[in-house]
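So this first bit is one chain, no partners, the form predicted on its own, shown in structure tokens.
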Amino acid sequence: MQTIAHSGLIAPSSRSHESFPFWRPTDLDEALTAIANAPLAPVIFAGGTDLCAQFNEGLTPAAMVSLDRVVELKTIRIEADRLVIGSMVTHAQGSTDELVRRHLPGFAKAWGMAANARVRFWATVGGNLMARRVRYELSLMLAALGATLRFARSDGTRFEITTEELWTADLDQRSLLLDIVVPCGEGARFDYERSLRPTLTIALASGSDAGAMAAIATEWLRPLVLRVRPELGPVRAAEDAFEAMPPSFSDPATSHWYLREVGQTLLRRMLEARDGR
């Protein structure tokens, strides 16, 4: 039964797994202590929506730590010109939050498009990122926004990485994602184009200066960040940005040529919409 379930032929049940220790801390210090003291690296339980997929893929936890009672990870606040979003903020909470809507309304709108209504009320931004699945949309949005991820360990160590580095970073399984820091200074703007998803999705972000960054991704390809120079005009700016797209950016369903041509068209339209054309 266990072999069949872990092969993905049937959905595993509670009887498919050996028992394991489960912690449900009530504050951040307790959570970090539980993660550090688990006999083996624990699975960190956030909203649980991706965990279901992991069980179907054969996950066998040695220990588990649930973060659902850690209030410190569920807040959104402003620090200087940055939004600080707790890792346990759900899609529904984040997309409707007053601060997010005030400082980055385009991001709030795009965030509210992720998944479906049922998932949005449970899935968290931290779980979305730490699953490291390219088809999940928050990593694409946050890459364009130039967000950073802040982690902690029980020994007091704190460190941060960029959203892009998340895909290659050798993260200690006993490190906990605390929050996501998103620049949102005066003039910050975010636009999102997902009409061709999953073939190609584009996020476009800019600050108060003339520079901008676009992030592109497909169902199989992790986000690629491209510099955009709006001062060149929509057509030339789109062409210039996609000149930096490497030939290796193609997937089993779509060629590099198609992704470049369609990407340029979508980005040009996004820039034209910004200009009111």
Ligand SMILES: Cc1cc2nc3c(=O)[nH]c(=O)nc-3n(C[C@H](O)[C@H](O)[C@H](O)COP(=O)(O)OP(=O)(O)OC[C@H]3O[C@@H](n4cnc5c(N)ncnc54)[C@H](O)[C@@H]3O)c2cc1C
Contents of the next structure:
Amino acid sequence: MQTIAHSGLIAPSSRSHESFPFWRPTDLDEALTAIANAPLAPVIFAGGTDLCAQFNEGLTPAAMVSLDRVVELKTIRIEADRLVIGSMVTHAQGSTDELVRRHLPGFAKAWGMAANARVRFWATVGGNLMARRVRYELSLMLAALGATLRFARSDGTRFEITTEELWTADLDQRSLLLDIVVPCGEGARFDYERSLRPTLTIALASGSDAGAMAAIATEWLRPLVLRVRPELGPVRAAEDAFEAMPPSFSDPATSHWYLREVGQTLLRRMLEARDGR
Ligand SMILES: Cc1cc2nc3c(=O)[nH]c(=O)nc-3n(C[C@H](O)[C@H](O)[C@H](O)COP(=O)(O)OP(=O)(O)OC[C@H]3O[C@@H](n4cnc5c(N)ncnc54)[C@H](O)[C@@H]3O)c2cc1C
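Given the form predicted on its own, state the structure of the form predicted together with this ligand.
Shown next: the complete complex, the earlier chain at its head.
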């Protein structure tokens, strides 16, 4: 028998949830042990801002492991021309961090635009990625930057994927995102254009190992990474990049033609601004 809360007529609230085991480990080893030992796959709790929405969508956890006390996941450091950003770094911390601002000021600025002030102090980069909602922005930014996501499984194995693979990778509930590795060598630069969001958002990264890359996304479509050849000049480079946009890249609100036209215009302007024109 369903309760009214489960019928879909009203959103289930915390009062309608069965109780479940809840762990708050204080370091990474303890967190991995808690995830491994939970009899049923546990829900990982980071800042909880997306989980609030998931509860309203019907999430009923069998168990939960909170990462809020795991300080190893809250750090940002530099390792050989790469920023290593812990999965528990919040939007507020990351966007104001001295290392992020020094090595990728454009990324710090763009990251600081995500969500409102109240949410930014709780919402983490790991939660933003692992919620796997295309309208969230960090996967778009990090895909353009050529970032790698590093995970640990509760059996002790480690693995990594590209940001683009986030959407197709087989990530079970016992896969813990540890950190994000972002190339930020000499000359690395990041620009972001969200004035048309959610119709179209563009991230442009250049000067890193991967050359210049643009990532585009809409409210409905996963980020698509396009190679950019700045040496062609802003007009031709923007046209050339969007030639690789597949015909299937359109959504219920916006046609392929419009996304290509407006995308080229925005990218051209970003390239011109980058060159100081
Ligand atoms: C009012 C509001 C406005 C917003 N505006 C924006 C915006 O403008 N731009 C934008 O990009 N986003 C926006 N967001 C989304 C927000 O950025 C995300 O909700 C937030 O980043 C999720 O992080 P969290 O720490 O709260 O994750 P949680 O809610 O704790 O977790 C989210 C999901 O990720 C999983 N998870 C979390 N951490 C890990 C980990 N380390 N390993 C494995 N799985 C993990 C959880 O199990 C859960 O499934 C907004 C949200 C709100 C509520």
